[in-house]
Structure formats: C-alpha cells, structure tokens
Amino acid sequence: MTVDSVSVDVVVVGLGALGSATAYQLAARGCSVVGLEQFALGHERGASHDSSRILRHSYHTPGYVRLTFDAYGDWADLEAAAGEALVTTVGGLDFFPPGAAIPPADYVESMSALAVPFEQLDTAQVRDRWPQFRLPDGTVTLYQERAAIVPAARATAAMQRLARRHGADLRDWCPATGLCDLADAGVEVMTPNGAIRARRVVLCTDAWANRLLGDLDATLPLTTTLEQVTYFAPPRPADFVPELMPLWIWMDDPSFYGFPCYGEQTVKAAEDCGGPAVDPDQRSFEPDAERLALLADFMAGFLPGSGAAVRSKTCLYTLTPDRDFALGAVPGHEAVLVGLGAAHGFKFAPTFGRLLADLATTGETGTDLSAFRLDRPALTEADVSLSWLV
C-alpha cells in the first residue's frame, strides 16, 4: 500500500457531531489534523443528523451534572467562534410518574449538590403552569429553566465549517479501512486511498467503533439500537410554541422524550432505547409501525393536542452496558483515543471535541473522565448487566 504523501499530528476518524467537534479543537490550536468520514457529510445513517438535541443540568450523578456546566460554556463558546445562535433555551421538565423506573431522588440530590436551580412540582401546579400536559396523580416533576434545544445537522455542519477554516482537511467518502499501532512511530490509518501516519488517531466511530478497535485486540461491548423520532402536528401550534412549552422527559419505562415547536410547526418526540439490535450497515430506514403506534398512543394520553404524527426518522444508538461515556485512551495502546457518547452525547459535543484535543496533543485535560475509562469494569467484566435508563 503506498503511503499518503502528508503525515499529520492528528487522524480523526467519523465525523459525525463528536468527531467534527474534535477536528475543530485541534486544527484552532495548530495541529494538522485529517479528518476521514466514510459518507457524505452531514449524512443520515448514524446519529447527529435531524433538528434538535437537549440541552440541560438535569442528570442522575453529580459527574455528570459538573459536566453539564461545561457544556454550557463550551457552546457559548461555539456559538461565538461560528458567529451564529445555536442554543435556544425553553425550560425542561422531568416526569417521574408513580413508581417511576428512574428514580427522582438521584436527579434531585445530583443537581442539589450542584446548586443548580430547579423547582419540584406536584400535578396540579403543572397542570396551572402548562395545561398541554395531562399527568397520573402523584407525579413528581422537576423544572429546570436553563434547558435549552440545540441542533444537530446545523451544529454539526458549524463545527466542521470551522475546522476547514483553521486548516483541517476533511474528507467525506473516504473510510478508515484499518488501523496499525506502530509504538513509538505513531499509528498509521488506512484508506482506499493509501495510508496516513499520525502521531496520534481519535476514533469517533460510533456505531462503527469496533471495526478499527478490532485492530488493535481492543474491542467494547457495543449495543447499536434502531430508534425513531416523529414530528406531530398540533391543530393549534400556537400551544406548543417554545415561550408556551418547555421540552420535556417522560422517565419511566419506556422512557419518552419530546421538544416545542422548533424551526416549524410540528412538535418532536420519541421513545428512547426501545429500538431493536441492528448491523450499523445492514439497518432499515423505514419507520417502525408498531413503535410508532406506541408513541402515538402515549402521546394522545400524555400531551392531547399534539395531533397527528405527520413523519418519522431513524437513527441509531451506540450503547455501552452502563450508558456511561467511552472517553480515553484505548489500554496499551496510548496514541489511540475514542469519543463515544453513548446516545445522550450530543448535549456534550464540543466539549467532547475541547476533552480529545486536550488528550491528543497533552496527554491530559483538568477535567476528571475517571467514569469514562476504556478500561472500567462495566466495558471490561463478562456479562455486565444492562443499564440504559437514564
């Protein structure tokens, strides 16, 4: 195979949200960076394409709520550096009904530890402030007014923009087709193209994460799951404006998700992790019936004006068995990093992109990844139960 006449500082491989975020982070600090995508730009078979992502503080451990803060200024920080307004904050509410699979005491204690504020409401005090809503006596909701929307395809589009503007050479329809660990020579990537020598190689693979890993004898327990989000149109979308309705998460199981109107008068919503299995290369695109009729059904009980759905999108979820982060170096093979949010990572996208470019040209970042190691015990011990509820 003959070698590509550049050698870089960085290759990074996918780029989806959290890959062009990292490809901006290091070409604005100096690095040559190469950035390889094995389809368009931009494209539709992974998972930062569609409208909208949330925004918000509210999580279930105090790790992940200090994280939160650091989203937050990472795309203010975005926003400045593309020149554009990408958060939109609409206030969020946390549904946890009777007997909820997720419980709310975790979110109260991680965000109180956080002095992050919020407010606790019983039915009829949401019911007072957003009667679109109808609740089973004796939910617990949680209100926290700095929630925000931000979009996918847009953002994902802004960042790479801006890598290209600092130097970045980004590639689309050019796979990363193998991956040697070459020790203290760097790692070398291939493509159908020839090879690329780096001295260090970001993995922001996704769903694809384990066809490079395998490489390497470094493989994680990966699930990809088919999901589907519907757009529903309201008769009087005028109820459901953002200055009307927060976004919202119903945490139970199934777990349900939803946003306002957003960018059109349609109101987003979907169960998360209720889809099947699937090969990352051999999915479906078409919607689901009997999921959709599922969503459907909770949604004319839980928010009855949100009408008819109107269409349906596909995308997929890269799980690991805790649902926590894969953020590090691959063990025994240092120059080698991965960037995978376990399908609640966009939220966190540039700072996925400010954390891998810290580890790629110092070794280290200030902020604490402990819980995101590629070696901790739920990507390491034999059968890990599953936890995907959060």
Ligand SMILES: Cc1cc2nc3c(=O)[nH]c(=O)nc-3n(C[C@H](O)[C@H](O)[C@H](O)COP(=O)(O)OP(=O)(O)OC[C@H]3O[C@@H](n4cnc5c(N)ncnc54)[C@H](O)[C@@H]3O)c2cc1C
Contents of the next structure:
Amino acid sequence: MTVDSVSVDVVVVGLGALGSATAYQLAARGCSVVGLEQFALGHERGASHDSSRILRHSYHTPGYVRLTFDAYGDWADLEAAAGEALVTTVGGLDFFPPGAAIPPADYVESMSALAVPFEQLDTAQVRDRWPQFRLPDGTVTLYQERAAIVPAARATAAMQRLARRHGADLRDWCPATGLCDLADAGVEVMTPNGAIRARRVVLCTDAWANRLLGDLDATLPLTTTLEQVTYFAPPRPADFVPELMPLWIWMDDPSFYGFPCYGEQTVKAAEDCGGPAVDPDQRSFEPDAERLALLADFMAGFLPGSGAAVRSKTCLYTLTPDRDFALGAVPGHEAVLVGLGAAHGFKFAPTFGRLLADLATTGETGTDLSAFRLDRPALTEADVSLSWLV
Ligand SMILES: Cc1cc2nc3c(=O)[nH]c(=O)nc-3n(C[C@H](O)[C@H](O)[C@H](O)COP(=O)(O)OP(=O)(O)OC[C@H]3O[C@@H](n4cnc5c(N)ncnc54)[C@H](O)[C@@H]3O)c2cc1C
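Moving on from the form predicted alone, please list the structure of the form predicted in complex with the named molecule.
Below: every chain and molecule of the assembly, starting with the one above.
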C-alpha cells in the first residue's frame, strides 16, 4: 500500500544507540518523528546492549580527538536532559608494548595537538601506581584522567525515553522492509503495517545497513564480526574498583581492552576486532571457547588478580575498511542519511544524534564531517586494505 503524501518529517530506522539519539534530538527540535526497530527496544542482537562502553579523549587522529570534546559535551547535555548520571570517570591507560602494532606516536601527537593533558609513563611508574598490571619492560603507557565508562543499555533506554517524551513515535517489532526515494515527493519507507512517507530518512541500522542501502543501489563495503566480552571474578574485587584501577586498552595485535569493577564485583575484558565475519541474522549467541581461552590466557599474564571467567556475552561489530564512521547523505539520495559507528561509535552516540538531526533539518552541521563521507575512497574504491586496529 502506498501513501500519497508526506506524513512525517523524519523516519529513523534502527533504534540502537545512534538511532535513539537521533530520534531524541529530532523530536526535541519539534520534528515529527517515527522511529522503527525490527526487534524489541533494548534487544541484545546488535551493538548497543550490555553494561559498559569506553568514552575517552585518547585517539589516533586529531580529528577524532577534537570530536571527543563534542562527545563529552553531548553526554553532559544528555545527563542533564535525562536527569540521570551516565558518565563515570575512571581514568584510562593505553598500553603500547615494545614493537606494538599500534604506534603510540599517533596518540601522543593527536592529544598534544588538541592540548589534551596526559601522562606518558614507563613500566616502573605504572607498577608503582597500578600494581594490578604486569607489563613487559619497555612498555609505553599513556594515562588520560578523563577516560570514562558510559552504560550501553541504560543510556540507550534514556535516549528512547527522551525521544518519546518529546513526541517521537517509536515502534518496535516494526522492520523497515524497503526504501524508495521519490525525490521532491519525499522518501517512502515500507513496513509490514504499510508505507510511511517522510521528508528525510535516517538509517542507523549498523550490521543490517546494506539491506536498505541496497534498495538505493548504494551498498557499502562493510564487514560484520561477532565479538565477545567476558566477565572475570577477582578473588579480591576491592583491588579492582575504579578508585584503584582505570580502564585500559592494550594497543597491539591482538588488541584487548577492559574495565574496572562497574556495577558488580567483576572485571570485564575483551579482544577488539577478534571475531569472525558473520551475517547478523545467522550469528550464534554462544560464546566461542577458543577465543575465551585466548583472552583468559592474556588476562592471566597481564592482570593476574582478575580471577576466573564467569560469563561471556556476544555482540556485533560493523566495520568500514578504514574503521572510520559513515556519517552523511547517501550519494545521489540527499534525503537519506546514514549514521554508522564502525564499532567505536557508542561514545559518540549523543553526538551522532545531534549531527544527524542537524543534517536532517538544515542539511548542514558546524562540524567537519568530510572524513566520514559515504563517497570517500575507502568506501568506493575496490581492494582497499583493511585498517581496523586503531
Ligand atoms: C563488544 C563491543 C564493545 C564496544 N565497545 C565500545 C566502546 O568501548 N566505546 C565505543 O565508543 N564503542 C564501542 N562499541 C561500538 C558501539 O557499541 C557501536 O558503534 C554502537 O553501539 C552502534 O550503535 P548503532 O545504534 O549504530 O547499532 P545497533 O545498536 O546495532 O542498532 C542498529 C539497530 O537497527 C535495527 N535495524 C536494522 N535494520 C532494521 C530495519 N530494516 N528496520 C528496523 N530496524 C532495523 C537493529 O535491530 C538494531 O537495533 C562496542 C561494540 C561492541 C559490539
């Protein structure tokens, strides 16, 4: 069934962190918004569930470091709007072992360029301040005091609540099954309950992005991987509280990251980009024993007091070849916008929401998004080498 006129300003497809942030921002600006989610709100089949995500300034390019300032500001605005504390500052340690696959210079230069305060520490200095860690001699460590934890599922739910409070019509178990760009007549979004015509459509569908982009003949070279995080139970949890241990990232190949105790007496850790490529609708929810063993082996040497693994959870990464975001209009379809976080977007979710709302309402933002264009070479040229370790 088709509709013969525009019925809403914006349809947001996908209500994970990015889509929920966008629906909130648009509704708060007085737009009529319909948000579509194929599963239940708060489901655990995508990328925005579970307890914690890292928010940090330390990044490998000045462009990202600059954007992290927006992220911190947007999280503070979200906390104020939601009336809820969402950001837990714990400090962050970036560890670069000798011969690290990820060069510390990128981080040192990028943070220095934006005057982000940080400390560069050697192994002995780390041992004195954070005796929980065992590091190979010669490890370069960067400490940034503002690194923080944000709650994945709870923050996403807060943004959905705010979106509804401002009048957004969020519909779960309602997949967008097709997309048709009608130029001046708007964009038509097909659903099992009929079609919706909108001025703008924002796609925040992450692992499923190419399902609808295919309707516009605008698919992206994306890889979805099945990642898993594991919770370890330290015999002495008091040694792993945020006051005594920051969050951390091991900047090598394989790359690992982890958190102090957060809401429970466990420490969470995971490998970054270690999972197999999967189809989001065919993936398993069963943790992979081999990858658990790899992580547990690493933890036993690196954080020996972390104890035994008690549970693991799976989650999806959706990666561009250069691991930069996809943020902007679909080339040739200016009324259709995409927001894709390339498996490091949660910290920027409130910012994605604000920027996508800018683009959907005025067609422009005050932020340079050229690095994230959908027609950039990394997304349009063949045989682009993958650079996922950042
Ligand atoms: C294990 C793990 C750890 C991470 N750690 C960090 C971190 O520390 N810091 C950080 O910044 N980022 C981190 N990330 C990345 C971050 O979580 C993601 O970038 C972010 O959650 C992506 O949000 P999203 O809304 O785009 O995707 P999703 O949450 O997957 O949402 C997409 C939604 O679209 C829906 N959808 C798809 N197709 C349709 C359709 N046709 N109709 C209706 N609905 C549809 C899906 O059901 C889904 O709900 C991590 C990710 C994982 C998996």
